[in-house]
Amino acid sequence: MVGSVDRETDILIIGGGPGGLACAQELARAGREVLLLERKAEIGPKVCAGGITWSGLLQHVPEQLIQQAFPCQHIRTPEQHAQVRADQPIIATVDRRELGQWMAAEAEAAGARLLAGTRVRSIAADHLLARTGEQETCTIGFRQLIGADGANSLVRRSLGLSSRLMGVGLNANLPLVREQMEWHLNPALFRHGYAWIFPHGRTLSIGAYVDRAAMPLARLKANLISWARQQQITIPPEQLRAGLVNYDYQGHHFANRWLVGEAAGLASGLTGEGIYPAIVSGRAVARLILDKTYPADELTRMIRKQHRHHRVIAWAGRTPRLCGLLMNLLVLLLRIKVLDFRMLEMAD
């Protein structure tokens, strides 16, 4: 340990995300002292779509936070239409903040300490530097770091892992009213991405997700905001909020460090789904901690969903013509009933 240290954790976690909060709270319900760092100065708000599906999280948080829900899921391609209709709600929306809050509140209520608006400088074996607001820069001395950090995870870095496989999406939150859930698949556009109408009670959630490889961010927004023309939705160009995905997965456990979520490239590349990705694995890795045999099931699981995933964007990112074969073939294989839509999800 190095010798002046202005506090000590037995675990340390950065960043307040789904996946270190479910970390936090799942250590500190079995008796493990937590500190949880946020460079945020609140915890919950971040680019996102806000969708969580039934198969995920829909059936685990409390029905106050759910803003709207769908059965039905209409996707299109610029030649088809398939809806997808199931009994129970397929996926919901939720607000960013309002999910981090109530997860922040359960870890609170747990034994977590949190501690907002702290940026991590520098992190070395057992401690690390970080400046609260505007006091002088703390040593903060830890066992185990989980880096729960996002996709530009600091943690990650200083473990000296890349970065190559991240998606991009933009984002814009829009005082409209939609009835429907809507995935546009249109290759032209947004190459084997796609661009989504996400209604979130008096507002609307709309954007696209893509490999940041097969599109650079400027043509991307510029395609976004044609596209939104033609669905007669206006998009003022300041409101886009652009966010990385991660999914270049290379392991969640290094000595005494640990990685969640995006930190851990644990994202789908394929849709950009996140949030069920960070808490499964953050309350994997909590389990790990507890108990060095635990089986950790369900995080292989998922890495193996993922890496279908995988696939599909390999052979859709081959050559246009193909992507737009593909893209049709999957809207036809939804519509005719021959795919389930839990395919597409990162859930079982």
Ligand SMILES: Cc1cc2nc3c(=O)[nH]c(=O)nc-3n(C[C@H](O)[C@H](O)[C@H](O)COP(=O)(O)OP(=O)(O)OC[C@H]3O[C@@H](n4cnc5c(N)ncnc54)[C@H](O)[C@@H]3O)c2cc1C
The other form holds:
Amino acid sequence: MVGSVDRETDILIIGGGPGGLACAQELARAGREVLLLERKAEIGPKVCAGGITWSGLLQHVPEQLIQQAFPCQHIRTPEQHAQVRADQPIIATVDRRELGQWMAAEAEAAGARLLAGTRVRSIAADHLLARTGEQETCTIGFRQLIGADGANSLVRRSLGLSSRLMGVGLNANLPLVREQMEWHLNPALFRHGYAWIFPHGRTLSIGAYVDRAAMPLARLKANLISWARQQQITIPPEQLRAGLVNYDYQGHHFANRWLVGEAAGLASGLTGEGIYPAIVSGRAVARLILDKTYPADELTRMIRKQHRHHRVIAWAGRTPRLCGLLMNLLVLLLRIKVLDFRMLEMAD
Ligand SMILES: Cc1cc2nc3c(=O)[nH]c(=O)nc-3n(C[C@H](O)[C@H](O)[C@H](O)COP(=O)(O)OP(=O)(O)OC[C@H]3O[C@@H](n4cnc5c(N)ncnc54)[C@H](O)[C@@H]3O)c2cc1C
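The form predicted in complex with this ligand is what I want next, because the block you gave corresponds to the form predicted on its own; please supply it.
Up next: the whole complex, starting with the chain shown before.
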């Protein structure tokens, strides 16, 4: 190691999103020394629609985190409307701040140390430079480094990995009450992406997601605002927040560096779902660090699911006409119950 080190730790995690927090909890619970650095002053808040699925996370978070739960999903194209029903909620909504705070408390209770307001500036082989809120720079040494730093991951870039497969999402949280959870597939406006209305109790999340290669952000924004108007919802443009979704998975283990969640490109390119993949990969990487022979079957299954989503994107991205046909076929198959809604989810 070069120069003086202010602090040393066995395992250093960059990023306090669901991936980093899940990983920190699992490692700390096994008695390992874990330090997690988060650049934001507060752990949790993130541009997100806050949708979690029954087969994924919904059954594993405390009830008080659930803002609204939906046993019925409404999926629309300009031509048709499918209603998918189940006995239990298919999707529920959570507030990302509350989810993050709960996961942070669980990780700390397990023994992990979390430092918010600390941004990592550069990474070397066995140490990094981080800056705290007071603009002080410190050097932290590590044996293992985990990049859980999201779609624009510094750890990923330090490994020289590209991020070609990216989605982009726009979201606004508005003080409006709605009962239905809605997905709108409209290739003329959103290509092979979609727009959503996800109620959160006394507010709702409204937004749209597309493949970054399919449409410039300014066009997506204009299309979303005019589509929302047709739904009798006015989105003040300044309320819209944009975020990237990295689905370019190229591996998760590189000598003493690991990637989890979106830093690893583990989100769905089709739907933009990334909370559950971040948690699954965070836990799997922790287990692999604890036991090199851990089979990580859950990670393998999720990567397989992600590839299936890639194939749908590749077909739908060929021509606008094919995209329209595929979207309508998808909704028809959901409507007549030939296709299970879970095919669109990242969980099994
Ligand atoms: C508009 C939109 C809507 C979405 N809706 C949903 C949804 O409904 N359901 C769903 O499952 N997914 C959704 N997603 C995706 C989901 O938000 C992400 O996939 C998920 O948060 C990824 O978790 P993560 O832990 O990998 O990364 P993140 O949650 O992005 O966490 C990374 C953390 O690292 C921190 N960080 C980054 N760089 C540094 C640094 N240099 N130093 C220190 N800290 C750093 C960041 O501040 C951040 O807190 C949506 C995404 C977008 C853009």
